[in-house]
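Starting off, we have a lone chain in the form predicted on its own, written out as structure tokens.
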Amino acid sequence: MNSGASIPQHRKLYEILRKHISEGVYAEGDLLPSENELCRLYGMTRPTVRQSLAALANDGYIRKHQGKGSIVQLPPMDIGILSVSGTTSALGNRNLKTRIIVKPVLKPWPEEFMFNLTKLERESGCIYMERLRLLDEAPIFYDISYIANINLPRITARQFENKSLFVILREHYQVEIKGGEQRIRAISPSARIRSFLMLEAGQPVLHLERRIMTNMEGLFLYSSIFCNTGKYSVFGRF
């Protein structure tokens, strides 16, 4: 249903033209080569590659400008990813993994919950799942998951080590993160958390709660993430 043979043109290209601006192949301010330019470059017809231009424009992603085209603008898609921000070496490296405690699993969800959740969300169960990611083999952030089960088939069946749980939802089900709200702060952890963070008795961690909006009808994402800060700052847009 996923596989790369049934993605409409239109998309392909979108995350082709997405990837480039990303990685930083299209600069803020740059100009994306023109309608007819990509028609010839990528074999696609005026209407898909318009069909992409306003799927990136409604993501963030450009500005359409009357007798210009379109401008890259720095997209608004890191929403709700929280970053690591440190020494610049470690900056440099981004040697930033992910390490699967509990591999996703559907399941109920629990009776008392950080956010409210409506009727279909219960119904459906949620995807749960629990992550710790490293910098430099060091814990930095320990991740408890929670995803709608709505329209995500196979989702426990995919690989997460090392990957991102929002470009998975982006590539295989054409997920986008919209927006969310988030609650943070100190407490001091459980001895389960203070193992995986590899945290001293008494050191306290920054902790946040998540719900994060997508473009995809009821679904939401919800994240309790547990954060080691005493090496390094954390920082994000949301």
Second form
2 protein chains.
Amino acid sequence: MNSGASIPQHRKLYEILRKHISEGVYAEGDLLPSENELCRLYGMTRPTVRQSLAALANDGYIRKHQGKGSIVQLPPMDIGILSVSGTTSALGNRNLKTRIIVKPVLKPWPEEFMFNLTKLERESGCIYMERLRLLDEAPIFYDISYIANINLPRITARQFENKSLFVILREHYQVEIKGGEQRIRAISPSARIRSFLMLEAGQPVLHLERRIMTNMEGLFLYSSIFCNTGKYSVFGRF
Amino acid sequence: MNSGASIPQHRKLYEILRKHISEGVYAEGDLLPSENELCRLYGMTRPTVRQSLAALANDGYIRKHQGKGSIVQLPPMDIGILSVSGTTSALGNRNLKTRIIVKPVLKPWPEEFMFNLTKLERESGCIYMERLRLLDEAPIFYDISYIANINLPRITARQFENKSLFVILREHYQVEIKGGEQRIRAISPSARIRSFLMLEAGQPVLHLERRIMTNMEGLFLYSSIFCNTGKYSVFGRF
DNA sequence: AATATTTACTTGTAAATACAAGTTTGTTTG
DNA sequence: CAAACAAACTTGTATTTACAAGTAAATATT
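Provide the structure of the form predicted in complex with the DNA, given the form predicted on its own shown above.
Full assembly next; the chain just shown is listed first.
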């Protein structure tokens, strides 16, 4: 009999360890308890524990070394909008602020969209919003988001000021990010983008078009992000 | 007793299936043989087969569906220099050419390097080269590569014209790419870069600084890539 | 004929067991 | 004291067994 819900044990252990690593219970470079120790601690068998550790290694939370143990690595992303990380986490998330330019509204999708949409997505309409992200009061990202209006009641009413969109989707709708794809370009910004990012004429802008997959079948998050990479550069793992 | 070398069975099966998928034995959308069938075919047990399939799913070659089977996906990258993929694979790799600007030479590392180097790397010196990548005769990437001169005999003598650097490292030195990290910026190109990419003044350029990890302990590949994203955009999964 | 239901698949989860192989830490030996 | 060895760890690989859960097709029912 499973104690509690029908969440697999290996998944549970994965979440526990992931949380511990994220919260700093284990520092970078630390050794995780050995597999056998984890077995004893959580009452599982080694194959189950190993499944959890394999997933953690995959997601970049640990590095395994035969004969040595599992070494903790710093978490890879978790920076709000951009899963491309680094600059922000290097500075600590303290100075990161979000200003909403266009509040979430429900409206039809643009005719020409950056990604191909399913029939269901087109029919559902999209939740649209524009946000500006500032680091130490300096605008860094301008983010235009599109979400298909599927199984997300009352989402336009929610606050997006302080919490990241991902956190809200996770806490209120149990939506988890699974991965995604992106197109990256260097562009000359439009006057509008230039003014939001407070750029001088001629300064280039990094443009990301992303399609983010979730655990909800058919639910994707889309965003078009303009970055001022003059002072900071976007960082990512692959 | 192991038949042949000391390569694990699950790794062997992984390589076999990966090759089959890459070579088109299975088309996109096809179902792989079921796990039990693979057991019979290759004389392994299900956990071993599952380990192979888990790795394939991880690397984006298949998508698993409970009750259904393992569905083949198109390979994710494998595009020569850039693991950021898409544009090239969409066009087929036929039109991709490489022109060597600076042949591989052994020299000391730059004093100020884009990533922190280990003591061993600094002492070993670096293999330096510059290459231009063209798509349909139009220059797209300008790639400056740095490799620590560790366990790579005769590498400066090898041909890089037609084969990708990764392929050479793989075939001659058994070096496998494990992952990496990158910084991305939009910049105004220098006159030199602008002339190589045949750009007009004012056109922005995408700049990637990458550190690529390998299976060889302590061996990293570094590259600084300048991309003309005017016509094509760099594509990547995460 | 259309709809349930059963059946035979598929992958997912989990245990118990065994040995191989790399790493560290002692202990013994010279 | 220093080097060589041995023991006690660690993770890696692999088999065997069992049942759960999702999917699809064949079958029985209405």
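Since we're looking at a predicted model, the values are computed, not measured. Positions refer to the first chain, counted from 1. Rigid core here is just the name for the largest C-alpha set that superposes within 1.5 Å across the two forms.
Rigid core fitted, is the C-alpha displacement of Ala55 between the two forms 2 Å or more?
-> True for Ala55: a C-alpha shift of 2 Å or more.
So, does Tyr222 move by 2 Å or more at the CA between the two forms, with the core held fixed?
-> No, Tyr222 moves less than 2 Å.
Is Ile177 one of the residues whose Cα moves 2 Å or more between the two forms, with the core superposed?
-> After core superposition, the displacement of the Ile177 C-alpha between the two forms stays below 2 Å, so no.
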